[in-house]
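What follows is one chain in structure tokens, specifically the form predicted on its own.
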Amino acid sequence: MKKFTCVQDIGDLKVALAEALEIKKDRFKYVELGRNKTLMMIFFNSSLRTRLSTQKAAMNLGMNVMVLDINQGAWKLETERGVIMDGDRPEHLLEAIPVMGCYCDIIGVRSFAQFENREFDYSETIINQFIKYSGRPVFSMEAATRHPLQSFADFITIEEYKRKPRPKVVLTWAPHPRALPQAVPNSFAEWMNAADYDFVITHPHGYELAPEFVGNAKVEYDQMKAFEGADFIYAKNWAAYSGDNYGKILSTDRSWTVGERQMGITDDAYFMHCLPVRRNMIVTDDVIESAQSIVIPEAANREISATVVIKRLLEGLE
């Protein structure tokens, strides 16, 4: 594997799952694979689970790790060509990227949507520049349109907890005080479609995701109807995608907060969320603290998904 930015890059999901479960039984089985190899983790945006789980995954594989926080511990970087650099960004990404590539073997990049220009965001301009100019294998630690390490961990978690071969999985929008990117819901939808679950997306009108991510999912605007008989509930906020509303908050309707009312009509569904979660906005205390909440095992599987991905990138170096 030379890069990892989407579900297509991981290949056969059954093979990837088997590899993940093998690694989960023995996280240090491939510790020699990364000996004398270096991972560089580049963060344009803040992180907790991604930073810790990815660094732990690299350590599981015997790698050295360097972490660079752009705009905090480095020069501010210009990202667009043709710009007269007379502002507060003294270095261009097109020089910085190949320099970074000189110092490492694999690069992980975290760069969120900026909500200034949908075309710029959905072209994945920043991570694609790393892929093009670094000369190294590159993987996404969340990009503008996808968060594949999270979605891979979500898939592993569902496979571990499912009670039927083809569970009903519901992705539900929930209110939030800030405008959040579509990366997690986009990516989750992409992976759920690839897994061929009974997959439903529910949200208020105006929050439709890009069609290429919705895929074969059923879209239901009535949240309660969507929740009926569900086996897994995945709650997440996202800002509007379409037209002039791109990046905007259209609703903060608290009736969409996932509580006992909604969970009561499911088939004793498990509750999932990528974290961090705003309690009593996205989900009530009672639900996230219930026995059916699997947000912690889900977060723990971030180490496993990252280990599989980095292992495959290391194998691609040979």
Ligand code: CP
Second form
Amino acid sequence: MKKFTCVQDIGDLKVALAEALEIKKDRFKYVELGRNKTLMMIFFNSSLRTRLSTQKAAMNLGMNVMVLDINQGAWKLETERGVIMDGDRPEHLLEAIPVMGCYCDIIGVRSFAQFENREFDYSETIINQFIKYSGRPVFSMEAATRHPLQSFADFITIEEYKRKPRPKVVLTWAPHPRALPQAVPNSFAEWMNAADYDFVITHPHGYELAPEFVGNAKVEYDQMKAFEGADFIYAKNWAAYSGDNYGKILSTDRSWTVGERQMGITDDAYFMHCLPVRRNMIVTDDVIESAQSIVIPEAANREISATVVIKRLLEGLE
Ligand code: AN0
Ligand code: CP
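The form predicted on its own done, now the form predicted in complex with the ligand:
Let's see the whole complex now, leading with the same chain.
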């Protein structure tokens, strides 16, 4: 594998799942693979899980790890070509990227949507520049439109907990006080479509995701109807995608907060969320603390998805 930014890069999901379960049984099985190899993790945004689980994954593979928080101690980076750099950004990404590539073998990048320009975000300008100019295999630790390490972990978790071959999985929008990217729901939808589950997306009017991510999912505007008979509830907030509303908050309606009322009409569904989660905005205390909540095993699987991905990138090195 030469890069990992979307579901297509991982290939057959059954093969990827088997590899994940093999690594889960013995996470140090490939500890020799990364000897004297260096992973560089570059963060343009905050992280708890991705930072720790990806570093742990690299350690499972015997790698050395360097972490750079661009906003803490590095030079502020200009990202647009053609800009006269007389402002507060002393370095251009176009020099910084190949320099970072000199010091490592594999690069992980976290760079969220900026919500200033939909085309800039949806063409994945930042991570694509890393792919083009670093000379190294690059993987996404959440880019502007997708969070594939999260979705891979979500897929593994659903496979571990499902009680029927083709479970009903419901992605539900829930309220949040800040505008959040569509990366997690887009990516989750992409993986659920690839896994061919009975997949439903529910959200208020105006929160439609980009059609290329919705794919074959059923869109249901009535949250209660969507939850009927569900096996998995995956909650997430996102800001609007459509037209002039791109990046805007259109609703903070707390009747969408996932509580006992909605969970009660599911088929004893498991509750999932990528975390971090705002309690009593996205989900009530009772639901996230219930026996049906699998948010911690879900987060634990981030180490497994990252180990599979970095292993494959190491195997692809020339
Ligand atoms: C981020 C998001 O919604 O994309 C990261 C989630 C993994 N969440 C926040 O910024 C709260
Ligand atoms: N789920 C997830 O990616 O969490 P962090 O933002 O803490 O890395």
